[in-house]
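So this first bit is one chain, no partners, the form predicted alone, shown in structure tokens.
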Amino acid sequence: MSRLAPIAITGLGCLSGAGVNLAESMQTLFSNQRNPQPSRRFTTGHPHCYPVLELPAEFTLPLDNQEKVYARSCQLALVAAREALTDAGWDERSLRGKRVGVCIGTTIGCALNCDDFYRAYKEDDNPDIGIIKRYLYSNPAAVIAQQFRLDGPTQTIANACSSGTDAIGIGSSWLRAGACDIVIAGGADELARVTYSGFSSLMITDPEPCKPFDLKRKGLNLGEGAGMLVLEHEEVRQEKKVRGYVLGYGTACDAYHLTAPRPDGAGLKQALAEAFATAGVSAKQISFTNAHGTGTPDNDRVESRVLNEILPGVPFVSTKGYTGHTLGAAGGIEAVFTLACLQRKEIPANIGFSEADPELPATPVQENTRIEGDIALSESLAFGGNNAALILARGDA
């Protein structure tokens, strides 16, 4: 596979349990703080109350009637998209006449937050159909396009936990193909009782704050949020500042298991090989890796072994200890963090890590760490065996 043209990134936006914007999130990461708590949004009958990372209770979502019209995932996506567009210097008026595409990854979207309706329906309570209407109206990509009056292509990607990474890769391909002038790309996902119960039943949820790559890791903490990038064609960008570049993207499915990665990491290796080839860079040029790092035994074992083989000695970190696992939003949020860390020339400590696992040949950084170089890797490993990777460069690279 040959090298592809770099795609300029002019705007970044994100929110999660780490912060309601990029600046607040970075402050949390480099202060090495987190505060997982029982969910305020739902309760369950589980004997264990697993912690999650939610947005602050006082944070107000942007649309009228809150979640009565659009699902929470759409509103999270909209907040991050607005921040990214503002960062890129665009507003609704200046976007007129531009071909603006929207490509958003999600896993939950809103499909699993209709259980109140189904419960009432099962009990013959004649529930309000408004919940179902909300579901039908809540395509995250379409909501962003509607709110900003955009008329370019719109696509919502549902590919498990690699969805946000895939959306950025696909959005970049639209620009290379000449289908758009600008693309808003990333991921968004809300918390849901069904998701929480599902991960609990899989026994991969940690009853304590998660510990990616640690010997005593027990699983993940769920989170919510969104991360968005504004991608621009060079002819549109002109003299505008550039936050960074999408250099390469790779994706591969190992088709090994519904939830576990293939032990030899073949799918991840294939995705990395494609990302390096399309970026035209070598492993030696990578300054750090933003790892998927869920805190589950299988994921961290496979990922550590692949990183040790492909990128020996390259520092890596999982930021999921700060945000929780935001599922379809994770790739978008982590791409934003990756670029912000490249600009800062520093990566945060892998929070929760304290004791090395002898089965893991590579271990993450344990303190805030200065980095050299202009290029970094952000990778996602998803249920179903899908693997996706982005190679990103700092804007002045």
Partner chain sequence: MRMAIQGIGICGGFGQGVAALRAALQTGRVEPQEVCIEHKGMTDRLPVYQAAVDGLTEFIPKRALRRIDHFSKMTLLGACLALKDADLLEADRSRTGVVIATGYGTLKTTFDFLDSYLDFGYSCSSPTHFSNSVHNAAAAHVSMQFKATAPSLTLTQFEMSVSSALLTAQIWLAENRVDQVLFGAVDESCEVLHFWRKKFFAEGEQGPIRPFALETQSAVVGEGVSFLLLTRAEQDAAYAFIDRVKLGNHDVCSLRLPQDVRLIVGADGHKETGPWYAQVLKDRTATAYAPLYGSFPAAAGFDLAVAALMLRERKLYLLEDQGVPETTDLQATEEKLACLKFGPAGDYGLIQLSN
Second form
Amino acid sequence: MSRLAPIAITGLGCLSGAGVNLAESMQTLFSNQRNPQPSRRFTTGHPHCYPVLELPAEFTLPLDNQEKVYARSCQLALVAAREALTDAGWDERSLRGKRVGVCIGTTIGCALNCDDFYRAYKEDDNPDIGIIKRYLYSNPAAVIAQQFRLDGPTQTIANACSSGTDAIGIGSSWLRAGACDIVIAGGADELARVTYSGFSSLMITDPEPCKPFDLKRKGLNLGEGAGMLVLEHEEVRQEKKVRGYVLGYGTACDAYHLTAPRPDGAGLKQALAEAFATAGVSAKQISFTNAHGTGTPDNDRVESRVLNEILPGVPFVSTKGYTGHTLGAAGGIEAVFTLACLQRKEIPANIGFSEADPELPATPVQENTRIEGDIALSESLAFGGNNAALILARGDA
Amino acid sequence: MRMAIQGIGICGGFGQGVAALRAALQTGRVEPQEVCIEHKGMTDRLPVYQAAVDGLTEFIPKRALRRIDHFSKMTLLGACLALKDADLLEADRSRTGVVIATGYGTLKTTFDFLDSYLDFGYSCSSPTHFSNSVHNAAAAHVSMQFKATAPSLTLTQFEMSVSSALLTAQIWLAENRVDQVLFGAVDESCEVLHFWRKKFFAEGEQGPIRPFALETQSAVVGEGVSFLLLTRAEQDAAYAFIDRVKLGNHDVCSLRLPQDVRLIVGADGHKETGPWYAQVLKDRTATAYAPLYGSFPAAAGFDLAVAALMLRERKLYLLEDQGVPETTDLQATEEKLACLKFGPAGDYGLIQLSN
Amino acid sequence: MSVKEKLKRVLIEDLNLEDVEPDEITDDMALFGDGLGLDSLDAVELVVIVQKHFGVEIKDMEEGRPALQTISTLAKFIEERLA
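Could I have the structure of this protein in the form predicted in complex with its partner chain, to go alongside the form predicted alone above?
Let us now look at the entire complex, which starts with that chain.
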């Protein structure tokens, strides 16, 4: 693999349990606050209650009536996309005539996990067919393209928890290949009873606020949200200031197990090597890593070992303590955080970590930490053995 | 960037493998199977093109399949057949990427998972069903089975899934991330799908599919898998080349069809997409092959396999709605075909191929 | 049917071990790794199986790990909870 052209990022947008826009999220992160609690959106009758991170109850998504008919993942995607487009100085009118691609990662946002419909169907009751209709017109990438009336490629990536990171990597490649002028890329995912039940059945949810990389970590807290980037071709961007650059992207598959990461981290290392090579950057140039850090025993062990081996001494943080694990959205939200932290020259404390695990050779930052340099890494590990990494650089805006 | 098609692995209502596809093209029609769905004490009979996966145990031992659902089995079978077709079953696959396009993902296992907690309570939610219901489980099984440690990606874009996925295959090859791509399009049918389609389309689900009756609902549900083994075009192509992939929205910016290509359209009896085909086709002639495998998002991958096969054999098969199939020889030294698929909102994918 | 016998049957059925006969699973055979060859995903599925067929809860893997060694250890765990 050889070095690829850097791709300009001109706009950022995100929302999650840590905040309803980027400014508010940064405030939460750097004041080291979090608020996991039992879901207000659904009940399960599950014998144990696991805390989750949802958007504030009093917050209404800023959407018009037409947009409210979409599934929640799409609604979250739209709100973050609008924030990012506004940040980049675009609106529907100025985008007209441009080739604009949309590349979005999700998990629940593309799955027919309509348990309300299915329960009624099973009980021979009259199931609400409107739920199926909503599913059929709620493809996140298609919804963004339709709402902003865009002409260009659309792609909804369903690569489990690395989807958001993959979407940004692939969206960048579209610009290099000349497939479009602008790309809206990121991830979006809602919280659902289905994922809640699924993750608790895998016994990887923490009954308390999650503790990434800590000795007593028991698993993840689920979250919801979206994180979006606006990527622009240099010919379109011209003199506009940039929020940062996508320098490189790498991805590799463990080809090992459906749910467990490969213990030696070979897939993650390969993804990192590819990300470094495409960025033309060496490990020494990395100022910090936004780790996947879900808080599950297996993930954090593998990740800590690989980070210690490939990026010894480089500070790292998992921001999932603040947002929860937002699955397909995580890569999008964390890329946005990474860029905002580069700009701020500071990373937040890895909330939830207090006691080192002797099995983990590297530990995350325990307090807000100043960082030097202009380049950072954001990485994701996923079900199915996917590993994905982005090398991002600071811009001038 | 041009890509070369080196192998095809296909399985659908017509059977499995390239020979079965060719036979279906020659005969010009494939009869769907019939399924019964029961709801509220009523029984409905519906035609459906189902894919049988018995051929899979030729490649993979039964024990290794114990946790693998029908969707992933179709995917694995398609991948095995494509590798066999390209004579790469024994090759090193550390530089083989996997790209899977699906409209709906694994429907049956999604509902199996819901069954586990709706029937037995939340503490009995099945982790096996949950992890297999995730869209990329099939791709993961392919990567694990073939030790393909290169990138693996699953995407879902309803009718646009196949053309969108080809874009990804293209950039991976162009950026030299991989040397081959195992590119698969897969969808499955299930009882719940039949139920909701019956609600939407009522008698429009009875078939037969009449692709060019653009104002009539005549779809018949299908399922299956179509894999292509793709490489960069610097090598010769065993079948054909994919020259260009374009996605856009005709409603936002009019699609101008290239003049020098023969058109294969993904018209499959869905009335809602009819007007888009009518608008762009006008006086152009086109062929469609949905009557051989049914109406489902991943069928765009079947159109692609048909195009590749016809370019290799230099034969254009024409299906007539009810009559005798015709064959035209493709004479020109440089034959060009294009596969066009519309979604209901005017979104389109256009894939251009040549020999 | 004893707890052990029932366990072997439901294990074969719910984990789709079609090629295994109940008699082939000995009481002290390791369920994971070289023995029966189960893995971490089977382990969590076993937790569900125990809940579903015996009404016995395994709270987390700390509690589960010592129980999920062999048919004997699992049967003992279940019998203790049922007593």
